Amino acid sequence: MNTALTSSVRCRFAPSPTGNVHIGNIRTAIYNWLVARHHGGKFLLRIEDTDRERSTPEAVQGVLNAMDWLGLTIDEEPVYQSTRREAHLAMAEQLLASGHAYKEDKGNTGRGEAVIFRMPGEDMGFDDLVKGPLRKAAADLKDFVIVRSDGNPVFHLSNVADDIAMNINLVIRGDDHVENTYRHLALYQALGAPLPSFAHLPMIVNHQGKPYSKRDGDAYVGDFQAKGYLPEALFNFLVLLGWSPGDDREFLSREELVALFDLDRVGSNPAQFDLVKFENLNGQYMRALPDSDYKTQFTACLAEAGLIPDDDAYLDRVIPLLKERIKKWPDTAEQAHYFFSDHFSFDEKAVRKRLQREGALENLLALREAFAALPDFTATALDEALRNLAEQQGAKPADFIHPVRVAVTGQAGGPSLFELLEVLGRDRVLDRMAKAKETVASLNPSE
């Protein structure tokens, strides 16, 4: 790590509020926040709202909401770039006066003169804290506009002017800004301002290696919040998209991330967003909640679906069966419905495959008789009864296991069959097994 990054580090998140907050942008905010917290420095926010047509109050609030949801606290009042237009124009005048800029009617449009920054005409380079040494030839570094002919400052000028005013000494941003950094370094040098360190983060991509977008699935922070994912899980997962703690750990508390995070371990290769991995991590965070908190949220999800448990002890037996399977809160009712209502949906494919096949209903009814005769309706007794029956009939246990699961739950998969049968109880199980023929007929399996 750059030894200059000490408790004096000042870094910032500088979003343009022109729409929803993309996970790539919020990851940039997270990395800035972690660096500041790791070194005991300052994490600042600048809203780059100079695009007056697209920078809406709703979009600004969206940025603030996303940061609040993820716990990205800032250390000073946010800066709104739109309030600093006069300071930006004053800096342009300074550059004109020093000969580092000139005026020109770009394209001879007759619409007025733009202010053009004069590049130094020499090769440029810098040591990126993620990508390493980077260089660009003078021939590829062209002069560029810093104030448009309509009098409005351009991003390059406003960005550098505000970073100087905010005493930012570390700029962490996406690697789509690498080309801009050469221009910005030239501006710093022309203004005689101290140069910050730069770190450019790898892109987040889809499974094809292309920039991750809404077409690939949830791409905005608000999407994840609305779908019931936990903020700590998203925070943890986004940190791992480009950074590693140096071992195989993936579940890391915020305190651990603050202690471990360093730009040295940020890779330069694009990072792939894998929704399956993320959902698994979210499930881990859910299971790590205190039992009382988990139960409260679980019950609330059932209530939203019109499922009101009237037996607290029964609820306490159901929850452990489903904990490993539920990866986000909105899945709760779907996973748990058959425990709390006899009016649950059936997977038609599972019905056709498991209950319509030849001999399946006969096997199911024979198994029902064996279950009904049990003195104790326990998982162990149910398992033994099924296997004994399968052996007597010269069949495989699976010939009985799959039909009974579909008959009593409507699903092809789920928690341990015999444990769920025990929790459902004798009356529910036997009643649903008896209605299997009716279930098959109602779903028109012959089509």
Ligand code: GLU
Second form
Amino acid sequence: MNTALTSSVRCRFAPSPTGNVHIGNIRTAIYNWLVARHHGGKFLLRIEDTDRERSTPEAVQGVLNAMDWLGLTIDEEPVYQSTRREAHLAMAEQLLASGHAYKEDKGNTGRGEAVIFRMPGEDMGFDDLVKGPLRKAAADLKDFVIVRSDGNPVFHLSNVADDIAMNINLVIRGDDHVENTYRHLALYQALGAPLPSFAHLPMIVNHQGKPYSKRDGDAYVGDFQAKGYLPEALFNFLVLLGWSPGDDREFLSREELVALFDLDRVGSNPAQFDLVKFENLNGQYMRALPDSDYKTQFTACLAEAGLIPDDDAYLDRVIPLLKERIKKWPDTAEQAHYFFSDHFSFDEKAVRKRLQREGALENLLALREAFAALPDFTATALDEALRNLAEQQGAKPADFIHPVRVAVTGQAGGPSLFELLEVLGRDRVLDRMAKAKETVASLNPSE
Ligand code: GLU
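Same protein, the form predicted together with the ligand this time rather than the form predicted on its own?
And the full complex, kicking off with our chain again.
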């Protein structure tokens, strides 16, 4: 068995903190974390902050926040690569001494000599745990700089030096590093260090199959956090971008993911990010909350929008109607507004289509009469009254259903109409139906 996939597995996330944390990067962190937790090994963090111009303290904090928000706990103190410069340079000296590297004034610039690593001059290959066997011909494997003429160590040297020092035996990273891996393997060999296993993850792409970027929508962990999505949902969703449990389950708890996750089932094709799918999963996570937590959050969202529920019992009747429809907390007030205030806004398109059409207001007033006459203002009674009226007038139920929905909620869609009417109650419903004429006039003063 591959020692990298036992309880002695030591893997790491090694981000370069040069900006916001992209979902592709954090997915790499998640996969590393899951492998470590699944096998009972270690998950470490190394901040590759050697680019002094681009690595900022804010970007480092961004990485730490994203990991904290997603629950990506680490098992040892984080390593800051910038503090290890001397060790990197010592390693270059070692390679020079053993003849695996040489000095050269590249291009005779007169700016000093760089340290160049000598590739072994033979074909190289490795078994990638995701991509399978990979090979490259000697002719395509050129010597490369490990210390620049300005004395700064290069990524390849620092990355390998730190992985060796941290005893990393499994490197899981993005497949933009496949080409680098041949160089890294040659460095391990030259240093006589044990080789880690490698798993290169395919990219996250957009609908056109291009790398998913900010232009396609929210691409940074911070965006998802700011928009009120649940970290558990993002965690679950990102795991599924490239891995599946082998059946069609999609809603998987963190414990289930730890138990099931396996590099064998990481696909080698790019995974497409689909925001609609993610929102649905987020909605599922919200609905999985205990009722009392859901209610607390729901009430807090209303309060933020200045909406105060009349009483608890009313709230308990409204929530089940909206639960299916709310996909993220910040949408709550918009979806729920008309339940808690008469000053809700009207969707102009819906008004034009449903209330301004020929006969709509007359139908609405006739329906209002029928509703007003009901002894019990219940969903079943309202439903029956509407259908009877439609039949009497030789019209379709839809000719009444749509206008009343828009008049009472301002929206074209929403929860089951008769249930929402029952919950809103006789007074609000009849009042709003009577005001529909005014509403239409106020939205379109010229008519
Ligand atoms: N800092 C590199 C990156 O973010 C790390 C690569 C690695 O994981 O080895 O791409």
